[in-house]
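In the form predicted alone, a lone chain appears below as structure tokens.
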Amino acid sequence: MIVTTLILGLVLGGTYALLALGLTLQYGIARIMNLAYGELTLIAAFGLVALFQQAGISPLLSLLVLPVLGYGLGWILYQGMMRPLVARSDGTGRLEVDSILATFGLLFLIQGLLLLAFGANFTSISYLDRGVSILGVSVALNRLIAFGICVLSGGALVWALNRTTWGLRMRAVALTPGSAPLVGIDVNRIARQGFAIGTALACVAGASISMYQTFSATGGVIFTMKALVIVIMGGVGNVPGALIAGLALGLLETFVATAIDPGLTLAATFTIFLAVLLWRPQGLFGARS
């Protein structure tokens, strides 16, 4: 039972890892709280199963074109929608409230356009759900292929944000807003990056997830709730320590399921997120980038 529930769960956490990394980034370099970002990841899971059941688009083939879209999105909602809340701003903490209220608003626009497209229903399909043997315990390959993206896009960033000269833009302006212009970084370029990125990964966290779980188009606050517990967990802006709440998380709610009762891991999740929120707001592993 042990080794079930560890494989079982860091499965899921490597799902809700992934699920936190666009958030995380979002928020941490951009300073802006995206309330629509589970709708940003409903858009991408919707659109890889209308690609693959009227088109005959292979998943896997999606999974690398729509994080291109995401990307795109995710710049022009910057550029059009959170660039002027930041100008109004003017470096205030105006623009966490400011953020809030809009993409709140933008949620339930979102949300109505999914609903007219796609309707109330709940969406699945089955691709890769043939199960693999790992120390004795069946897993669906398509978890494991989600699994396997979160490690590659988790390592990918904590590689280039340490190792980068992009990387160390990222920090300072997460870090040092006010002061980042004063060595010649250009922070709004960097900041709708960050965005941009935050979206892109939410398209890929919605593309993965759409290849073994049902969804609505009503269901993008569950996503934003369990991506901000997770960022609030591991830090904001600590994409490391995403990684590593995201697993712990997944880790926690097996572990509730499998031993106590499966009604209870939502409550366990919260009781865990007022804990840290109560005790450590800074976040089990710290705030930074």
The other form holds:
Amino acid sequence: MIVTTLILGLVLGGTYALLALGLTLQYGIARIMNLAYGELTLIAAFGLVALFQQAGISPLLSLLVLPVLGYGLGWILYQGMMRPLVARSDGTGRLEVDSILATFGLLFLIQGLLLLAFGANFTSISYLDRGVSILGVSVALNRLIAFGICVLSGGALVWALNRTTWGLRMRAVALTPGSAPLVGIDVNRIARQGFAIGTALACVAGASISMYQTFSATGGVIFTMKALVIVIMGGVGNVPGALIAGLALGLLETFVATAIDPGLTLAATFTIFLAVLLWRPQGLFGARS
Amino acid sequence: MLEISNLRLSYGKHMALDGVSLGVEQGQMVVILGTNGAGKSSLLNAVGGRVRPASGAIRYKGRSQTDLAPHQLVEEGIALVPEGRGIFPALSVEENLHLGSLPERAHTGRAARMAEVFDLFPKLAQRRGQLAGTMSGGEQQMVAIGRALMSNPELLLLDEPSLGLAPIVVKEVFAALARIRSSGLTILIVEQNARATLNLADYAYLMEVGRISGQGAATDIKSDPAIVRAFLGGALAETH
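We have the form predicted alone; now please give the form predicted in complex with the partner chain.
Up next: the whole complex, starting with the chain shown before.
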């Protein structure tokens, strides 16, 4: 029972961690609080299902292609929609307010397009839906694959951020954007990359989730909210914090669903969220400032 | 190497630079002296691309500099150490220095330059893993200067490098400046510590409320009693 909860919780948490990683990158590096984040996830989820059902393209192939397309979409969104907001902000809190309002609009735009293209019904596919035994617990193969992808892409990102000069540039902009031009860093270019990579991660998460979960065109806000909860729990802009908080949230939800009642998972999530906001607004792993 | 002509710059209604012209020759160290609010930092920030002048020209190596973004100026060889240092406090000393060497012009000879910086500031070598923000003011200034040197600059802009430092640390910073100076790097510096700076510099400009009010060879400025009284006050009194 406990082992089951642990394994299923970790598998779910892996997806959550990746979901949150994209949002925290977009906020930490590009300084855009993206309320349409869940809709970007859904684009990839619907994309994977459509490619599978209409064209017979393997979801595993889609998992490689969709994030690349997501990077392109994020690049275009930043350049076309966010860049003007950044350009007219004067280093105050204005960008935060503007980006929240703008992406709130984007949320409904994407949602409308998804409704138009795919309708309002719940969607799911059956793919690699057989159980695999891990420590005596039967876990669906598609969930395991999704977990593996999340661990791989999340791990690769953390490694790149901490071990490469590319990552050093990213961290420099995230931590002290005002000083970045002094060392020849083009802040706009780095912010655009951060936003685009965040979108690519949203697509990885969305595509992975679509392999085992049902979803609908109006459900994006749940993804955004969960990612937001994890980001705030882990400390805004804190990448390892987001990974740990994501895994913790997966465990918590699985525990609540199995031990108490499945209907209470969302309530439990937001109880934790409120508690963190009230008592540790810097996040569970952030230093007090 | 640097030609500034008739530069004007204002923040709202406040005119910070009101028609400033000056020149820096290759290999020279030029100091700008003046009281607080005279526009010295504005001038340096304009050369470093941090603020845009309203009118006038800044020509660097014969080319207009004003249409380049600040991050491009680093690639052209202009390194600015701004007031307040502009380091990355949440990154380690080594990461700060590494960031300095990211511009393409600094790619070759990175290791040798790092060794030079560590030779100039041995403290940085001892504390390369420490977060820059946890260091003392003097050490942070060393990080800022070291990082600027890592970008393989041709023109070094220094804004008040000794501001807020303890006298003994000021001496350390000036000893380092003397060594940087003797390496032949072109330097434009704004500094309150007039005597020590004039001892190193070739040429000096005096600034008053956004204008150049006097100029001359550093040795002449140093020995002109009227200038000493009007501009430098007690700053030229013997300090060591």
